[in-house]
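Below, in structure tokens: the form predicted on its own, a single chain.
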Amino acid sequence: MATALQLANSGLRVTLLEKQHYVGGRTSALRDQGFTFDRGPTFFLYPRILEEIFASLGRDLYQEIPMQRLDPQYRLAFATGGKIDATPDVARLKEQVAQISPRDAQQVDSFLRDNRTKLKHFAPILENEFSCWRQLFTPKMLSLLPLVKVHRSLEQDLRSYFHDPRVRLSFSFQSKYLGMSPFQCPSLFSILSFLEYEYGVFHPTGGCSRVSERMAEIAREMGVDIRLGEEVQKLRFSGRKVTGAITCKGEYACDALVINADFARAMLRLVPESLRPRWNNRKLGRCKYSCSTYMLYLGVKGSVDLPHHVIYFSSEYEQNLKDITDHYRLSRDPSFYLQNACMTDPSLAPPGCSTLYCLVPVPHLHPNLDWQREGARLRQVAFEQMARLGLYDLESRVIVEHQVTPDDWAAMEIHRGATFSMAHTLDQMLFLRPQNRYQDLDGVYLVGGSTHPGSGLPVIYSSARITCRALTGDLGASWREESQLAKV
């Protein structure tokens, strides 16, 4: 959607083909009996990228999409004891950390200061095209290696600041936004928790799905032709160039094609292997993929006395992560995330009711797990886990319930049900990730979590801007010159 807005603003004629009958993909709404749930992302972070995109359209993000900065940002509850109500007020944050570890509270300022420097230097890399290994060896990049500490995982990096493992978890669980374990995630991504404290965690009124919906409304006002319920079934090729997309309702010729679908699934389904030597079936099979998620969307009677966001950390957190990423099995005491959005936004439920969104990280599709059987078992575990937060009578209060398993994510065209796409390991980042200007085909561009810079809403919006910059340059597009419109 961000791509369509920017390309239309550059004077291109844009058609957007969407399989579903609603916009937004994973950042869409599930509505039932007056309850509204975000299907996927619920944390709206680092609004600067989208704010700048809206400004380029002559619009104000916060006027178009009212949103509230949360304080506390979230509650972190530890099965081993203690909790932290994470606040962007640094003095209060240090008080919260001191309740668990006075020694670690003294290191909060150092962590924030060092990551402020890290983000300042790496933001240009994450906001620009990175298409060649030679870019790694520029004097600028080499000078940044001491900051990035490529030999360390995120967990190892945080050990240099924090002694208590619960405090380290507080500043590393954000690796789950990438579908990764902090014990495997590169240390660069310490900037994720810094972003939350520096720039805030927001709730858009109506949910994150409202961001997608408002973008679609603006896109239509700008002339974008949004075709819902039209799955791309086939691509038309002339040699290495894609010349059209075919749906159940017809064929759309194009001068350029932008693919926002899950990369691996789109390649396997739409592009003959002979046309993708760099990303052939063998390579796609060897790639590392993120975890998946088990979801419960619950519309319940009454209010819920919990903050907007709550993350529960298992007593065996590291083992829980190994179960997910290494052993492909379900844990007895899984960590989970709970959103209680009506605490901030009562419009999401009928009067006297609340919406709850429960997410349990689980392995992506694997022969070890049969989700026809495991779904019902994990549902019971999820209710037992939520009882640990004091929701003892929750099941009896449920009015509306929807469950999503990795099988369901896979049915939504997500390869292996890996909700966060390809893993963000060092060998799948920067130029080693599928490129924004797709190398195997001519006139094809990628956006979304599968391409550079990676997953997470702010990063995905950044990918859209990188891709639009490349595409408009290749087509020689100029601003609002209708006589020179190309078809995208």
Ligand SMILES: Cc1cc2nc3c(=O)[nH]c(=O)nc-3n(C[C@H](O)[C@H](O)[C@H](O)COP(=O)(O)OP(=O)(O)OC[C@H]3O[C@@H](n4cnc5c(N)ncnc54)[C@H](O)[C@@H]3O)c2cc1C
Second form
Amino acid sequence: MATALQLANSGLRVTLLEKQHYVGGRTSALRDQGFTFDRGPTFFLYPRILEEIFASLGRDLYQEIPMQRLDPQYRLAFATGGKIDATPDVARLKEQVAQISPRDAQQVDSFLRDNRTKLKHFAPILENEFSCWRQLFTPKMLSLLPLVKVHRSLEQDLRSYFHDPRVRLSFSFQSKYLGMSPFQCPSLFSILSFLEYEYGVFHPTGGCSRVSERMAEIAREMGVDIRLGEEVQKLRFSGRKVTGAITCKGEYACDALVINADFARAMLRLVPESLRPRWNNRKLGRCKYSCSTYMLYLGVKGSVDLPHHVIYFSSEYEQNLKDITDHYRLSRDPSFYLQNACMTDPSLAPPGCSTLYCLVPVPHLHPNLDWQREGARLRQVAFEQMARLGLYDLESRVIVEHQVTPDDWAAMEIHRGATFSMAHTLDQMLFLRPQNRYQDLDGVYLVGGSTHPGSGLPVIYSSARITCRALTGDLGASWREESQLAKV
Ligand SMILES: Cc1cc2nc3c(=O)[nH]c(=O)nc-3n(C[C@H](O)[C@H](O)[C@H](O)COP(=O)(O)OP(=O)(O)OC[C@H]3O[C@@H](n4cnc5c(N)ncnc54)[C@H](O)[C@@H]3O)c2cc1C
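Moving on from the form predicted on its own, kindly provide the form predicted together with the ligand as a structure.
Every chain and every other molecule in the complex is listed next, the one we just looked at coming first.
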């Protein structure tokens, strides 16, 4: 959607072909009997990129999509004891950390300071095309190597700041936004928790899905032809060049094609292997993919006395992560995330009711797990886990219930049901990730979680901008990146 808006703003004629009957993909709404749930994202972070994209269209993001900065941004509840209400107010944050580990509270300032520096240096890399290994060896990039600490995982990096494992988790669990374990995730991603404290965790009124929906409304006003319920079933090729996309309703000729579908799935389904020398089936099979998620969306009677976002950490957090990424099995006491959005935004449920969104990280599709069977079992576990947060009588209050398993994510065209796309290991980042200007084909561009810079909404909007810059340059269209707000 961000790509369509920017291309239309450059004067190009844009047709958007969407398989589903709704817009937004993972960032869409599930609505039932007056309850509105976000299907996927619930944390809206680092609005700066989207703010700039809107400004380039002459629109103010916050007027188009009202949103509220949360404080506390979330509660962290530890099965091993203690909790942290994570607040962006650093003095109060230190008090919270001190309740768990007084000596670690003194380290919060240096953690934030070091990551401020790190983000300042890395932001340009996350906002620009990275197409060639030579870009790694510029003097500027080499000067950043000490900041990346390639030999360290995120968890190892945090050991140099925090002594208590619960405090380390508080500043590293954000690697789960990339579907990765902090024990495997590169240390670079300590910037994720920093981003939350420095720039905020937001709740767009009506949910994150409103962001996609408002973008679609604006895109239509700008002349984008959005065609819902039209799955691209085939591509038309002339040698390496894509000349059209074919759906059940007809063929669309194009000068350039942007693929937002999950990369591995789109390649396996739409591009013959003979046209993919770099990304052949063997390579796609060897790639590492993120974890998946088991979801319960519940519309319940009454209110729920919990903060907007709560993250519960298992008593065996590290084992739980290994179960997900190494053993492909379910844990006895899984960590999970619960969203209680109505405490901020009552518009999401009928009067006197609430929505609850429960996310349990699980392995991506693997023969070990048959979700026809495991779905019912995990539902029970999810209710038991929610009872640990004090929600004892929840099942009797349920009015509306929806479940999504890795099988369902896969049915939404996500390869192996890996909800956070290709993993963000160092060998699958920058020029080693599928590139925005797709190398194997001509006139084809990629956008979304499986391309550079990676998964998660802010970086996906960044990928849209990188891709549009490349595409408009190649087609000789005008590229408008600067703010048009003052001119409106
Ligand atoms: C449960 C969950 C929670 C998350 N939480 C957060 C969060 O709190 N904050 C955050 O920033 N990120 C979060 N994420 C990650 C974020 O949702 C994703 O990174 C992002 O939405 C992926 O965007 P995308 O454009 O790459 O893919 P998608 O949103 O999946 O878009 C791809 C689109 O392509 C369509 N498509 C696929 N194949 C075809 C075809 N052949 N023809 C036509 N259309 C097709 C799909 O229907 C879909 O609409 C979460 C993800 C999940 C699943």
